[in-house]
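Heads up, the chain below is alone and in the form predicted alone; it's given as structure tokens.
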Amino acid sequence: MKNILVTGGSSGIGLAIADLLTKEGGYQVISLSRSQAKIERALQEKPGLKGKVDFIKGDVSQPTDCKGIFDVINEKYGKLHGLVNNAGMLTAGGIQDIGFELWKENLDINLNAPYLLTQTLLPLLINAKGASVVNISSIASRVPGRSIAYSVSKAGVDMLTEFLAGELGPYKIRVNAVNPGLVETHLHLDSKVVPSQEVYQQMLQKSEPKYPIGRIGKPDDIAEMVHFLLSDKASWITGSIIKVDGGTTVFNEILPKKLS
């Protein structure tokens, strides 16, 4: 049984990862969330996870919480075979819109937290003698999106991934990142980037033409790649930044659409 911690594991991509790993079998999933309300929402959306996923609370941007997370996992499991740094926040706007305190909050959640949590849990990852860290980044790390703070923080996550892959390789710890395109989750609504479900659906529909595959991503699309990177099938993959984006980063609006 492999012990896997998924941060932001009570909604969106994180919840899809927890659900998939539980269905695959062979994994004890520990789902971390800052909000009890989100944990309860997760169990309403995925009632089959009750009693199978170990839901815990904690703020990964806080050193004391990370130490508490270490203590809980160390006492119950003793080792950690996988860490998925998925927790994130999104604040729309550029340098004229985002004040410094909000900028710091975005970087604390999106970049500082993966650094801090990985550092804190490193002894448990080493104990597994062959662990995998998967950072959920974004194509916004390569192509500026709607948020300067989000894009910059995710660019940092990509470099953190590559650096840690080199540093932790001797411990047989693999470190990779997955860069999703636009995925339909609760993130935009929870972050109040869009005011309503109706506006969100309009945004998704307007974005579809820029995805050559012809659709917006689903959380399961990302979960499948994460599952692969956590598995022994990816035992020779480390330091990789993998786009899972429906082809939007290679979209070329100059080329005409294929005629039927």
Ligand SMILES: NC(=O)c1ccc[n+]([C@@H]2O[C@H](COP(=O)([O-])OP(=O)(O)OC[C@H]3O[C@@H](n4cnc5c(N)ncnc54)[C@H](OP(=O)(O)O)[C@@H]3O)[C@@H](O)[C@H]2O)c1
Given for the second form:
Amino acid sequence: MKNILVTGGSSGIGLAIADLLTKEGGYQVISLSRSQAKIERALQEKPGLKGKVDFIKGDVSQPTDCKGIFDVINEKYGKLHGLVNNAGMLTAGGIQDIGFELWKENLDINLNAPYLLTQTLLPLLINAKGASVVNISSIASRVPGRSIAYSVSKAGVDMLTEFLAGELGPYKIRVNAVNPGLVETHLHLDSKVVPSQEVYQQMLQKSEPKYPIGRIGKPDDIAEMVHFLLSDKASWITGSIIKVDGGTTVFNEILPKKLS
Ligand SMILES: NC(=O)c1ccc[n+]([C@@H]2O[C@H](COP(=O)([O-])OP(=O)(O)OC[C@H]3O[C@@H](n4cnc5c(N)ncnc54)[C@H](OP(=O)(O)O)[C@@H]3O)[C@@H](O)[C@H]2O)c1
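Now show the form predicted in complex with the ligand, given that the preceding structure was the form predicted alone.
Following is the full complex, with the preceding chain placed first.
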């Protein structure tokens, strides 16, 4: 049995990862997030995960919580075969919109937390003698998106990934990042980037034509890649930053839309 910690495993992409790994078998998923309300929402969306996923509570951006998470996993499992740094937040706007406190909060959750958690859990990852760390970044790390704080934090996650892959390879720890395009989750509504479900659906519809594959992403699209990167099938892949984005970053509006 491989023990995998998925941060933000109570919603969206993290929940899909928890669900897929549990269905595949051979994985004990530990899901880490802050609010009980989202854990309950997750169990309503995926009732089959009750009693199978170990839902624990904590804030990834807080050093004391990270130490507490180390203690819990160390005591219960003794080693960690996989860490998916997935928890994230998004505040829309540029330098004229985002005040310093919100800037810091985005950087704390999206970038400082993967650093802190990986550092804190390193002894448990080393104990696994062949662990995999997957950082959920974004295509916004490559192309400025809706938020300066988000794009900058995700660009940092990509470099963190490359640096750690070089540093931790000798411990047989692989480190990779996934850059999703737009995926339908609770992120934009929970982070109040959009005011309502109606506006969110309009945003998805407006974005769809920019996806050559013809649709917005589903959380399962990302979960499949994460599952592969956690598995031994990816044993020679490290330091890679992999787009899973329906082709939106290669979208070219001057090309004809469809072959007749
Ligand atoms: N959806 C997209 O279009 C998209 C695109 C590219 C990349 N991504 C990335 O994918 C990742 C997952 O996003 P999602 O779309 O699945 O969002 P989501 O549905 O809003 O889920 C976010 C999860 O993170 C948890 N979380 C947030 N802050 C936390 C903290 N400080 N400590 C612990 N847990 C925390 C949330 O639970 P609590 O609030 O209860 O803690 C929730 O479980 C993020 O890193 C995001 O940047 C998303």
